[in-house]
Amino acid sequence: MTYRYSDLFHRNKQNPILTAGDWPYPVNSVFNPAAVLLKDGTTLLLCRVEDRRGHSHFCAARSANGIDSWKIDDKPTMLADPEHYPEEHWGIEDPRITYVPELNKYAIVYTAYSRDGPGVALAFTEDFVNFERLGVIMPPEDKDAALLPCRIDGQWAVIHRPVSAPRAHMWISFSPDLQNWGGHKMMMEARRGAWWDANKIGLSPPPIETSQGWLVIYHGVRQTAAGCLYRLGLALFDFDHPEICLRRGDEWVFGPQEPYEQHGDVGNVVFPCGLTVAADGDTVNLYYGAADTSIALAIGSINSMLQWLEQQSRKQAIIA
């Protein structure tokens, strides 16, 4: 008998769906976007862009489908302001989106690439052509970070990752301006030893709300003989007390495999900074860097995701 893990994410038979080719102006690479469905049901991935020397920008995508037919912004969306934010010198990089329906605006958290390293800075745009930074809301070395849709418990939330060498952990923090910041709890643990989530962890796109919780994908990076490898995994946290991990998968769910996701300016990494649920309340579309070079998608389902974690579970406490 040939025994299968579950398939949660299935690949789009398109991918990669962007690459720098498409794009209008000269760039090196195209990856990490953040994803948003519009009001009118447009995707609008946000994507971060590479250039030669290195330094990232965001250049905005929009699809009817969000599969294909990308309409792309003729020149960069968001770019980098080291005159006015000295925190953004070395560029912007892995945006993820969240619409926040109290302030009906979308908020925008980033990672800032400043001459002390990446911190995380916070911006908010009603059209995704004009821009509100609020600059940098926890200093370097943070990343992997966004924002509820609503307080909690009358604070606003963010969820980021703070490196205390040589492990990194999922943190949250807490707010009642959304600018200064405290309460700072420790949400999930990077395991140790050989699990593939072991000593770095990460927030990979904003938390899907569901009756359950929140539910949260997130990354582990594992050092092998040849370098990192990037994986996904699952986990549900409390919705009142979003520190509160109510499950955590054993085992990863996706990772590379295929020659676009193995082969790139970093191979083996997906690495996925947004996603959309479809008007089914169900269907998620999720959009991901592969190997740091091109974006890619892979269609999931929040029941599955939330009947895998409950069996997942179940298999711990009989392994206690």
Ligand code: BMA
The other form holds:
Amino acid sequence: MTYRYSDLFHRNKQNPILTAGDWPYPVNSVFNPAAVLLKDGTTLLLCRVEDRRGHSHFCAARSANGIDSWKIDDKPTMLADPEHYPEEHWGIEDPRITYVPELNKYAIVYTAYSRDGPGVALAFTEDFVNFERLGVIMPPEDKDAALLPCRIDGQWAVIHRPVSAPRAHMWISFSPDLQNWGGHKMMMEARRGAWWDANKIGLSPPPIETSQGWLVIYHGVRQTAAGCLYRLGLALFDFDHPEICLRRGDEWVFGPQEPYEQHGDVGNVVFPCGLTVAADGDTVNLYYGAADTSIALAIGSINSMLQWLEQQSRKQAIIA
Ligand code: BMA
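Follow the form predicted on its own with the form predicted in complex with the ligand, if you could.
Up next: the whole complex, starting with the chain shown before.
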């Protein structure tokens, strides 16, 4: 009998589901999309699109089933605006979308690539046509950020990943008004040494609200002699105190293994910035950038991820 790790995510057979060749205007690559289910059931991906200067902008792709027949905006949906927002000098990257019921708006938290490095910026939209920018909320060097959909004890909360070279951990910060941020707390530390998530980790899609707490899919960056390996792991955080980690898996659950994930502009990268949860409240469509070149889809289940985290805790208790 051969022992195999169980797969928590199953790749769609049509992967990659979106590539530069699908775009209605010339682009180098499309990757790292934010995802949201609109009220009419349409899946909207806000894709990071890189041009041949190396600068990125966002472009929306919409599909009724979230898999194929994408309708892509015929021009960029959200461009960097360095004239008014100098911190967007070298483009905008890696959006994460959260629907905020209290405001009846979508929050887009993204990387603004400034002359001083990447920082975290916030914008709101109601229709993915007009965008209201609030500017940079976390100065460089910081990225991998998303807003929680509700206030925590009266405060808005943003998860982000400041760099304190050579290491980078996940932090959470709070704000009464979405403009002034403080109460910074470390949420989860990168491990050290041989671990798959040693030295550098970051939030991937926005956290999933579950009955057990915030379920977080995060990425770990393993540095090897052949370059970096971007893989995904799971952790669970307390709902009312999201800085408290309740569970953290030891093993990665998804990593580059298909040719479109291993080869591209940056090989060996799977990098999701968004997911949608189906009407059953369990099935997850995870949308990820593959090798910084195309967009792919993998299907998971919230219950299976929570069960897996429970099994990992039991294993950790036996080892300890
Ligand atoms: C990270 C981010 C992602 C990118 C990944 C691999 O730092 O910049 O946008 O997909 O590197 O290149």
